[in-house]
Every structure is written in C-alpha cells, then in structure tokens.
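Only one chain comes next, encoded as structure tokens, the form predicted on its own.
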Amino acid sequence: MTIKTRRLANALGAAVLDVDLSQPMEPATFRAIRKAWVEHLVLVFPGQQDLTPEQHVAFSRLFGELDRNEATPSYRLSGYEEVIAITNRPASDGKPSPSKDVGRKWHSDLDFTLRPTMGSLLWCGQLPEVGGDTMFANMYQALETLSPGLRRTLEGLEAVYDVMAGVRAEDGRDAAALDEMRANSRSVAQPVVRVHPESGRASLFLSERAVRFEGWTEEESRPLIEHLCRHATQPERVFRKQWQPGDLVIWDNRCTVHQALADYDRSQIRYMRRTAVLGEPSGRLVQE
C-alpha cells in the first residue's frame, strides 16, 4: 500500500494527501502512514474539517497508548480524558482558558515526566485572521551537525526538567492551573542523546524547559543549554506550519522539538485539539 505525500520543508515535514481520517483505516494504509511519519518526522493531514473527537482519538490509538492528561486535567476537553483543548477561547464560566499560553518554549511533549510522548496529534478547529503558527525542529540534524568534541561531551549527560521552572516566567496562568501543575511537579533527569527505536538514529533530546545538567549547577548549565537550543532551532533545521482549519498534524516527539507562536491578535480565537501517544519509559527522578 502506498500513500501520496508531498514534502513541506527541507529538514522535516510532509503532507499526506487524499486520506480521510474520519473513516476506518485499513492496516496497510496505517503501516504506510507510520513509515512516512518515521521518515518525515512531521505529517500534515489537510482537509479533516469534520473530524470528531471520537475519530481523533481512534486514529491516535493506532499509534499506541494515549496520555490521559492526569497532570493537567483542567486542559481536558469535556467528556474526553485523552483529549486536551489548547485555546485562548474563554471557559464557559468566562474565566480565561488555562491552556491559552502553553507551548511558547521549544519543547518535546511531556519531556519533564518519566514517560515522554512518542507522538502528538494536533487538530485545528479555529484560527485567528493571521498567525497562530507552530514551528518544528529536526533533532537528528541538531546532533549530527555538532562538533565531534561536543558530541562526546553530551554522551551520557542528563538534563534535569522541572515543569514549574518552565512556567514561572510565563504570564497569565490561572492560579488553579498553577496549583495543579505544582502538585504534579517532580524533577526528572533525561538523557541528552537518545537513539530512536524505529529509525535507529541518534538525536539530541533537549529543550528550553531544561533547568540544568545533572551534576552541574544551573549557572554552569545555562550557557550550554542555550547554545544547543539555538543550534537546534536554526532556520535550516525548522519547518514552520501555517495552519488551516481542518488540518491534523502528527509529530514525533522522540526526534523533534516544537514551539507554538504567539504571533496573532489575542482577541481572536485559536482553537486546537490534541492527543498524545505515550512513549517508552525514560529518565529518572532526581532528589533535589
């Protein structure tokens, strides 16, 4: 079985054409999609305007076990524990959406947990007039273009994540959402270099949410973390997704990082729906 794809950027990203995700999928079609996903890292399925939350979940489950969003239950779409709404649309009681500012830093989903995600599937329901883009970076290339000496330094190194460190500087978080995140916050150390279980390629696994390297101070760690993140997200390693309503995008969190841009009029609505496929256990708890 073959599917029609069209590359969207040099570093990563491809569109999958003529696939209706609202319909039951033949196993051979899914195998072709998964192969293309491993090859291109990010797949865009345009024209999925009628995709329901149930159909979104059903397609996502083909990839594996889904995250139930226990760390951020306030983000859940009502009635769907495996789906979160990422939006600036106010809640029904008029309060600001707790997810309105998520994803502003370069990151890999759930990199601050002991089971980071394998992949994430984001569906676009509503967009502002302009903007609301998402950027993705190829972390295979990020590692492969480092000097041999720096690569040797990174082998065996661990980065420490604390989800609260990533939100302390962000404005507008609802107090209840912050309390919820604080209650679920634990420091986790993740390997900085990981081998992808399907492609066999090594990639950099590091994001702007990293606090420090294990065994290093924050002061010692910060310059190298910032250098590596800048290096990883250079334009030649990035795909910038300009959304259209009805797009569904799946990206591989094992070898990419992404960032949601606040490049739009915040008085206009941006509404996205996301599921996340859990990956293999990774990392360890760190005693602070």
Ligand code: SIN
Given for the second form:
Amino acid sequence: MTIKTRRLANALGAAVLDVDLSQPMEPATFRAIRKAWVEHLVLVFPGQQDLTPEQHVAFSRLFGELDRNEATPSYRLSGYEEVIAITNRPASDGKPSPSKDVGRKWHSDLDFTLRPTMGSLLWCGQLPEVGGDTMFANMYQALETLSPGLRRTLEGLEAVYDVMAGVRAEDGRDAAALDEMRANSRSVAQPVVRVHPESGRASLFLSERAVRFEGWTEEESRPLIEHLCRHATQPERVFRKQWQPGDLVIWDNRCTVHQALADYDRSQIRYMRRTAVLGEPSGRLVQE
Ligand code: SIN
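Alt. form predicted in complex with the named molecule, vs. the form predicted on its own above:
Below, the chain from earlier opens the complete complex, with every other chain and molecule after it.
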C-alpha cells in the first residue's frame, strides 16, 4: 500500500493527499501513514473539514493509548476526556478560554511528566483572517549539527522540567488554568539525548520549559539551555505550518519541538482540537 505524500519543507513535514480520516482505515493504509510519519516527523492531512471528535479519537487511537488530560481538565472538550480544545473562543459562561495561550514556548507535549507523548494530533476548526501558525523543529538535526564535544557532554545530562517555571513568563494565561497546573506540577528530570524507538536515531530532547540540568544551578544551566533551544529552532530546521480549516496535523513529539504563535488578531477566533498519544515512560522525579 502506498499513500500520496508531498514534502512541505526541507527539514521536516509532508502532506498526505489522498486519505479521508472520517472513514474506517485499512491496516495497510495505517502502516503506510505510520511509516511516512516516522520518515517526515510531521504529517498534514488537508481537507478533513467534517472530522468529528469521535473520528479524531478513533484515528488517534490507532497510534496508541491516549492522554486523558488529567493535568489540565479545564482544557477538555466537553464530553471527551481525551480531547482538548485549544482556543481563544470564550467559554459558555463568557469567561476567557483557559487554553487560549497553550504552547507559546518551544516544547514537546508532556515533556514535564514521566510519560511524555509519542505524538499529538491537532485539527483546525476555525482560524483568524491571517496567522495562528504553528512551528515545528527537527530535533534529530539539532543534535546532529552540534560539535562532537558538546554532544558528548549532553549524552550524560538530564534536564529538569517544572511546568510552572515554563508558564510564569507567559502573559495573559488564565488564573484558574495556572492554579490547575500548579496543583499537578512536579519536577521531572529527562535525558537530554534520547534514541527514537522506531527510527533508532538519537535526537535532542530539550525544550524552553527546562529550568536547569540536574546537578547544575539554574544560573549555570540557563546559557546552555538557551543556546541549545536557539540552535534547535534555527529557520533551516523549522517547518512553519500555515493552517487551513479542516487540516489535521500529526507530529512526533519524540524528535520534534513545536510552538504555537500568537501572530494574529486576538479578537478573532482560532479554534483547534487536540489529542495526544502517550509514549514510553521516560525520566524520573527530582526534589527541588
Ligand atoms: C500545542 O502546543 O499543542 C498547541 C499547538 C497549536 O495550538 O498550534
């Protein structure tokens, strides 16, 4: 079975042109999609305007067990614990959406937990007139383009994540969402270099949510974390997704980082639905 793909950027990303995700999928089609995903890291399925939350969940489950969003229940789409709505559309009581500023830092989904995600599937329902883009960076290339000396240093390092440290600097995050995240947050150390279980390739695993390296002070760690995040997200390693309503995008969180841009008129509505597929256990709890 082959599927029709078209590359979208030099570093990562391809469109899958001939698949209707609202229909039950043949195992051979899914195997071809999974192979293309491991190869391209980010896949875009255009034209899925009518995809229901049930169909979105059914396709996501083909990849594995889904996150139930226990860390952020207020983001859940009503009636669907495995789906979150990422939107600035106000809630039914008129309050600001708790998820309106999700993903503003470069990150890999759930990198601050002991079960970071394998992949995420984001569907676009509504867009502002312009903007609302998402950027993705190739973390294999980020590692492969470092000097051998720095790479050797990183191979023995763990990065410590504290999700609250990652969001403190974000303007405008809803107070209730901050409380919810604070109640669920623990410090987790993750290896900075990980081997992808399907491709066998090593990649950098580090995001702007990391606060320090284990055994280093924050002051010592910050310059290297900033250097590595800047290096990883150079334009030549990035695919910038300009959405169309009805696009579904799946990305591999094991070898990419991504960032949702606030590059649009915030009085206009951007509405997305996301599921996340859990990956293998990774990292350990640390005392702060
Ligand atoms: C996310 O970080 O998963 C959200 C991405 C987006 O809304 O573009």
